[in-house]
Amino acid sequence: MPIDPICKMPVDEKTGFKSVYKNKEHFFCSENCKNKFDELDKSVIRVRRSLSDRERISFGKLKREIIDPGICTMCGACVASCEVLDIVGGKPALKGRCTSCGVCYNQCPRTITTESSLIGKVRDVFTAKTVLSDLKGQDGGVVTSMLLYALDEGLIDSAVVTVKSEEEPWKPVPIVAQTREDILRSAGSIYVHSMTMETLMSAIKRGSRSIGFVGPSCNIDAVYKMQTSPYGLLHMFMRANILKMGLFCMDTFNYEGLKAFLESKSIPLSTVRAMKIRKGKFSVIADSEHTFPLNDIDRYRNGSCTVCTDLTAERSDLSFGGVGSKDGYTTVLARTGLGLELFKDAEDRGYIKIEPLERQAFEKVLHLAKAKKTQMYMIKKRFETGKGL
């Protein structure tokens, strides 16, 4: 005699209620128990309907990204959500035709499918550029413009920024900027990690009480932890306010390695005027522009970058990057109320021009953020060598 899966009571097949789920018959003692069981099917239908207008995602995508690399936890969420999936040979596998509804992919705990899980909490998204004629920054020059606005308006008394060494071209040097000239010196990207935390502590010790701090996610995370952890150095130091201005960052590189690479291409660092990374290409502008596949400098990538999953500096007040915006503009993610208010006020005061970021452009940010979130999955297929990681 079958057992009701809801109330666990024995059921007479002739008089009981019946439902079919995943090609298996289930019997119930009452219509109430049957309805509770059928709610699962209704939930799956609702999810499929909500996903129908989005990207079509097949089981093949789940297999490529999660199952084949050895990331699958064998929780069975995908199998439980789809009647044509089952465990075969110790792995989820198709036993029928996939309709690309995307339900299995969206149940998996290892896939990343929501905007907040890709880029953190965001209040609004913009594309912007400086309107200051004397500013020549990276992309739209918005970071430098925001710092100048905050300094001119007395909102900050200093900024922790990175400039290029005068002795060793393109080597990063963190400084405490307290003048317009210092801030202008920091314009432009340097694809080498800058040790800004000691400089931040130096600024506080010197009496700075309202500080603009610029850095990628790893440095922003350090400030955040120092402020919020009960063991953080700034947790109970309430006299220092820090405006966290995060930079989009996919990778940074070893200075000596980058120098050696460019010299091997007959490009001395002293002749380089700008560097850019866009669309998988590393571009260097010296006497002329030189472009290389990004893979050519992968060996000089800092080891910590291979385990970083935060493209957009999720714990900042404002995040800035070139991804998604057209040339001459910066993509800006306003994350906190303070960040959003300052950003809009900077436009009102005549420092920047703001436009909404179109959805198609924003999707490029999400796409690259996902690539960074999942890069650890793809570094190695965990059991490819038989040794694991």
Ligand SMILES: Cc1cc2nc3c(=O)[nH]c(=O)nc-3n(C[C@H](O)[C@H](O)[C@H](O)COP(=O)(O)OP(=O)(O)OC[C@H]3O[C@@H](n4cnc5c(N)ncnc54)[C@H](O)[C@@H]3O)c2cc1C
Given for the second form:
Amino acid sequence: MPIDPICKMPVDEKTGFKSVYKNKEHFFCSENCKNKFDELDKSVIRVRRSLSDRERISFGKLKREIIDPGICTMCGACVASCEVLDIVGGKPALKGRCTSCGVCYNQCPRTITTESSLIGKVRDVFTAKTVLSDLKGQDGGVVTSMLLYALDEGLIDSAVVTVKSEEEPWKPVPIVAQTREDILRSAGSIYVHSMTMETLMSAIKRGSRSIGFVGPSCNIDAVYKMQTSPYGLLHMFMRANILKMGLFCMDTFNYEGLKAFLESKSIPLSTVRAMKIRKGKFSVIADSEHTFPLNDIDRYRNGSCTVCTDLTAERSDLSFGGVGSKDGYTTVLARTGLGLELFKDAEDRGYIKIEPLERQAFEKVLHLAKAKKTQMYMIKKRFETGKGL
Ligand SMILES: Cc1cc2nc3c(=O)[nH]c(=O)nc-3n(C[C@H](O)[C@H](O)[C@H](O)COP(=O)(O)OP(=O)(O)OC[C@H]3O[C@@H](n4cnc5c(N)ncnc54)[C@H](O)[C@@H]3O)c2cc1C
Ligand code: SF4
Ligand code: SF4
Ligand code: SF4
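Now that the form predicted on its own has been shown, please provide the structure of the form predicted together with the ligand.
Following is the full complex, with the preceding chain placed first.
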């Protein structure tokens, strides 16, 4: 005997009320239950229409991003919400015409459909650059300018930053910077892991209580956990105010590997003035500029980076990156009230120039963040192609 899908009571097919949905007959104990079911069906159609007005997303996108890479959980949410979908050969598949309403994509638990699930909580987004003439940063020099502002204003008593080793060129060395000179020499990006946490601890042990801390998301997460975990040292007894300044980060590389790669191209590290990673290219500025496809150094990429999903350092007060901004500018995400207030005050005090980040430019940040969130899905592919982690 069929079960009424609304009240879950058994129904006699001969005397019950009937509706057809997705070519399947459903039976109801009363007209009331049938009406409720029909109304539900109509609302699915309404939702589908209103979504299709906003953005046209076809089943193809769900197939490309979720089904083909093998990360579909077979929960059936997409099939349940559309009459032209069914399970074929163990996978959701089209069996009719897709109207690109986007319902299946937005329903799937594996798709990422909101900005906050890509880049975390953000109060406002900007593009900015330094106005200090003695400063040459990686992008707009905003991180260094913010640290100088905070030190000059007495808002921090030190900063944990990373500089290049004097003995081994381009080897990252984390330091506790307490002077303008030390902060200035930390400008620029080094694409190698920097072990910043020991340095943070030493700053606190030396008596610093307000510290500017700079690092990519894995470093920011370490600070966050030390502050919030019941076992965290910063939570238990080493209390200090820490301004968390996160860097966007797609990857870092093994120092020895990077060195060997550049030497094989007759570029000794001692001659390198800057390195840049943009749009799938690795550029090295030495006597002249050399550009390589990023794939050429993929084998030196740190294993931890291949499984990292946070591009924008979501637990920071302020996050900084190059993507989205024009040359010579830094993209800035203000996340906390404190971060936003200090950022704006740095402009008022004459350290930086701020502009709003246009929507189109912001889309580039979201796009890269999505690539990073979904790179985990590519792991299967990496093993299939023999690259491993
Ligand atoms: C490893 C790494 C990967 C990055 N990947 C991307 C990316 O894929 N896309 C993107 O848009 N942006 C990326 N960035 C951020 C970008 O390179 C700039 O750091 C950011 O735009 C700020 O520029 P700025 O001129 O304002 O900073 P600057 O004023 O030049 O200040 C740079 C700051 O970075 C710190 N720093 C440098 N190297 C390290 C390190 N290894 N570990 C911790 N801190 C460090 C320095 O201490 C300094 O405080 C990356 C940065 C790093 C360090
Ligand atoms: S719910 Fe159906 S019609 Fe809408 S996009 Fe998905 S497959 Fe196409
Ligand atoms: S909703 Fe997503 S996870 Fe669920 S079956 Fe459809 S594609 Fe797979
Ligand atoms: S990719 Fe992730 S793990 Fe690797 S250095 Fe960047 S933030 Fe850290």
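Rigid core (definition): largest C-alpha set, two forms, superposition within 1.5 Å. Just so we're clear, the structure is a prediction, and the values are computed from it rather than from any experiment. Positions refer to the first chain, counted from 1.
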Rigid core fit then residue 11 CA moved by 2 Å or more between the two forms: yes
Flag for residue 31, CA shift 2 Å or larger between the two forms after aligning core: yes
